[in-house]
Each structure stands twice: as C-alpha cells, then as structure tokens.
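Shown here is one chain on its own, the form predicted on its own, set out as structure tokens.
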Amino acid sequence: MKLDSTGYIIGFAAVVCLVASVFVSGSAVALKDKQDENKLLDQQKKVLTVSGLITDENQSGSNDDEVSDLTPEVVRGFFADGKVSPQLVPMPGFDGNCDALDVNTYDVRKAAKDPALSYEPGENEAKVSSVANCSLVYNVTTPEGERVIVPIRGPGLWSTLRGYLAVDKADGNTVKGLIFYEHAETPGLGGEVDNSRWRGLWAGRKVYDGDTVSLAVKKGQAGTAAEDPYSVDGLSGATLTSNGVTKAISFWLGPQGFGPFMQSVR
C-alpha cells in the first residue's frame, strides 16, 4: 500500500485515534480516585474559607494557629479537631431520619440521583429536580462565633452553580459569607461569582424577613448591609447568573430546602 494512498492515511489515523483513546481512558480510570480526592479537598477548603477559618489566599487562619502551608493534612485537621462538624439533616420531603448514615462517607450528590434515596421537590425556579432525603450541613466554630454552612445550587447561564452559604448560628439569619466551588460561567461576567470583592459584599446581609427568604441579588448597586440588608450588587453583564444565585438561595433556604432546619437554628 502506498504511504500517500487514501486507505493508508485513513488506517493510520484510525490507529492513532484508537491508541490515544485507550491511553486517555486508561489515565482517567487510573486517576479517578485522585481526582475525587482533590474535588473533596477543594470543597473542604471552600467550607473553611466561607466560614472565615482561612483566608482567600489560603495562607493563614483567622484564629491563632498560623497556617503557612495549607496541605491536605492541615485542611483535614480542621475537620478532625472539631472546628468543623458535618451533620446530616432530613429534608422536608423525607419522613425518616438520617441517624443510621455515616456522615463521613455519605455522598449527597450521588444520593440525589438515586430515586430510592431522594425525592422530587416539585416545581421551583431553581430548577432543582431531585433532593437527597438527607443533606449535609456544616457546623463551624470560629473565634468570632459559630456558623452553619448550607450547600446551595441553582441555574447559571451555562452551568449549575454549586456553593455554600455561611449563616451566623447566633440568629440563624445573618450571612457571614458566600462561595461557589463549581460552575462554568463566563470569565469576567458570570464568573465574577468568584471575585473576592463581590463575595465580600454578602457579609452582614440578612436571609429572612420574618419567615420569608428575602435575600436577593439586585440589578445594579445595593446599599450597605445596614442600609439594604436583603440586597447584594448584581453582576455587571450577567443577569442570568445573578438571578441564578437568587433562585438558589430562595430554594435552599426556603421551605423546600433547609428552611425547616434553619427555623430550628433560629
């Protein structure tokens, strides 16, 4: 067969593609455990950051313990020494309890995809199609007080926004921080949900006005937390992402989400 013949070129290309696909697939399988471990570590860092135990720069703690190198061991140490305590809580559409589950191994995301371990919450603006019977929250002790960290998720422009909202446990209403650990929003637009300046605007805002979730991202600029406690600046050029953040908070802090649990905190 001639090296420049159509058959040779197609055959050679097919072999290269086959070898490459086998190599990529093999690497993905071999590295899956490491990838899962890194994802969990990143989420744990986000919990520590939104609670105020570590800074955005991941260089030092807000407590007396200096964290010069935020290694996996240091991150896990916050969870091991009791500063961060995970808790499984039953969600509104579940009549049972979560006591028999292992909080350290329970996978909420996997449970939400299993019809036997989840339920459909009904129509909602956050487009949440299933809720795990038992969901994970974090109780965090900081030098400034106790926080409760609840996971939220909602629709962005291009992706599902997944993150954590930290609320002061003293009143169950004052926001201490907001952070996202997963999304695929446009850099410079919806991707500004990662901007530390914007995230800093959330501290001091209020979730509930009475029993109603009133916290929202508004179009334009909001006042200070004291002047405008239920509003946060909108993201310029990213209306759908801003709306998605509002919908996520409204659902997960409301009666279909962690509302009953937060009522017990309050």
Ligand SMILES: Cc1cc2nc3c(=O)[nH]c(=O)nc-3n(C[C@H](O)[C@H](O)[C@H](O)COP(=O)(O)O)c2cc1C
The other form holds:
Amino acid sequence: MKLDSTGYIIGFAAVVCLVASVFVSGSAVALKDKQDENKLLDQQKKVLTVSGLITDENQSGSNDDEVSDLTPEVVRGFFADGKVSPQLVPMPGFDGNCDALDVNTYDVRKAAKDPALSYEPGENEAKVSSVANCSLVYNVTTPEGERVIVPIRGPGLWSTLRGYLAVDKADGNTVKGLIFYEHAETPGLGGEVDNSRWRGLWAGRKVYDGDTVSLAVKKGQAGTAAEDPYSVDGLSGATLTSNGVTKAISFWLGPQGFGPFMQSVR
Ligand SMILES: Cc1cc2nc3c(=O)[nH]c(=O)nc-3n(C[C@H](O)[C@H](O)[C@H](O)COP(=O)(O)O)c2cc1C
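Having seen the form predicted on its own, can you show the form predicted together with the named molecule?
Now the complete complex, all chains and molecules, led by this one.
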C-alpha cells in the first residue's frame, strides 16, 4: 500500500485514534478510585474550612501553624477523633428512619439518584428533583463552639452549586460560614462564590426569622450582620448565581429540606 494513499492515511488515523482512546479510557478507569478519594478528601476539607477548624490557607498547605501539612491523614484525623461527626437525618418526605445505615459508607449522592432510596420533593425554586430519604449533616466541635454543617445545592447559571452552610448549634440560627465544593460558574462572575472576602460576609447572619428562612443574597450591598442580618451582598454581574445561592438556602434550610431537623436543633 502506498504511504500517501487515501486508504493508508484514513487507516493510520483510525489506528492512532483507537490507541489514544484505549489509553484515555484505560487511565480514566484506572484512576477512578483515586479521583473519588480526592473528591471526598476535598469535600472533607471544605467541611473543616466552613466549620473554622482550618483556614483557606491551610487548604493549600501554605500556613505554618499546626495543620499546615494538611495531609489526607490529618484531614481524616478530624473525622476519626470525633471533632467532626456525620449524622444521617430522615428527610421530610420519608417516614422511616435512618438508623440501619452506616454513616461512614453511606453515599448520599448515589442515594439521591436511586428511586428506591429517594423521593421527588415537588415543585421548588431550587430545582431539586430528588431528595435522598436520608441525608447527611455534620456536627462539629470547634474551640469556639458547636456547629452543624448543612449541605445545600441549587441552580447557578451554568451549573448546580453544591456546598455547605455552617450554623451555630447554640441557637440553630446564626450562620458561621458558607462554602461551595462544586460548581462551574464563570470565574470572576458567578465563580466569585469562592471569593474568601465574599464568603467572609456570611458569618453572623441569621437564617430564620421566626420559622421562615429569610436569609438571601440581595442585589447590591447589604448592611453589617448586626443591622441587616438576613441579607448578604449580591455578586456583581452575577445575579443569576446569587439567586441560585438564595434558592439553595431557602430549599435546604426550609420545610422541604433540613427545616424540621434545624427546628429540633433550635
Ligand atoms: C460569558 C458570560 C458569562 C457569565 N457568567 C455568569 C455567571 O457565572 N453567573 C451569573 O449570574 N451571571 C453570569 N453572566 C451574566 C448573566 O448573563 C446575567 O447578565 C447576570 O447574571 C445579570 O447580573 P447583574 O444583574 O448583576 O448584571 C455571564 C454573562 C456572560 C456574557
């Protein structure tokens, strides 16, 4: 066969594509466990950060205090020694209990996709189409007090925002922090949900006014936590992402989400 014939060129390209695709899919399969492990580790770091047990700098290992070497062992240590304890909560649309489940191996994300382990919550602004019967919160002991870390998810412009809201367990109402561990919003616009200055605005705000979730990201600037406890500054040029954060909090802290559980905390 001539090396410059059409058949040879197409055949050669097909073989290169085949070899490359086998290599890429092989690596994806081989590295899946490692990727899942790293994803879990990142989520655990976010729980520690939003609780105030480590700082943003600790996450990248650039601080030189006691947890500067934030190895997987150090992170897991917080969970193993009971400073962070996960708890399974039966959600409002489920009338069973979660006692038989192993909190350490339970995969809430998988459960939410399984019709046998989840339910449809009905119309809601956060566009949540499925809620796991049993969902996971974290109880955290910090030197400043007890926190409950509630998972939230809601619609951004391009993606579903997934994160955690830390609430003071002393009153079940005062926010201690907000963090997102997954989203695909535009860097510099919706991606500013990760900006530590903006995240710093959340501490001290209140979730509930009576029994109603009143905390919201407003368009424009909010006052201080003391004078404007139910509002947080909007992200400029990113009203859709800002609204998604509000919707996520309203749903997950409200009656269709962890509202009844939070009422028991209060
Ligand atoms: C390329 C591009 C990326 C954008 N990314 C976001 C985003 O991540 N989040 C968001 O809310 N709005 C984003 N917007 C802007 C929205 O389309 C919309 O204009 C904006 O949310 C309105 O916010 P504003 O009222 O604060 O201007 C983007 C717009 C463009 C053109």
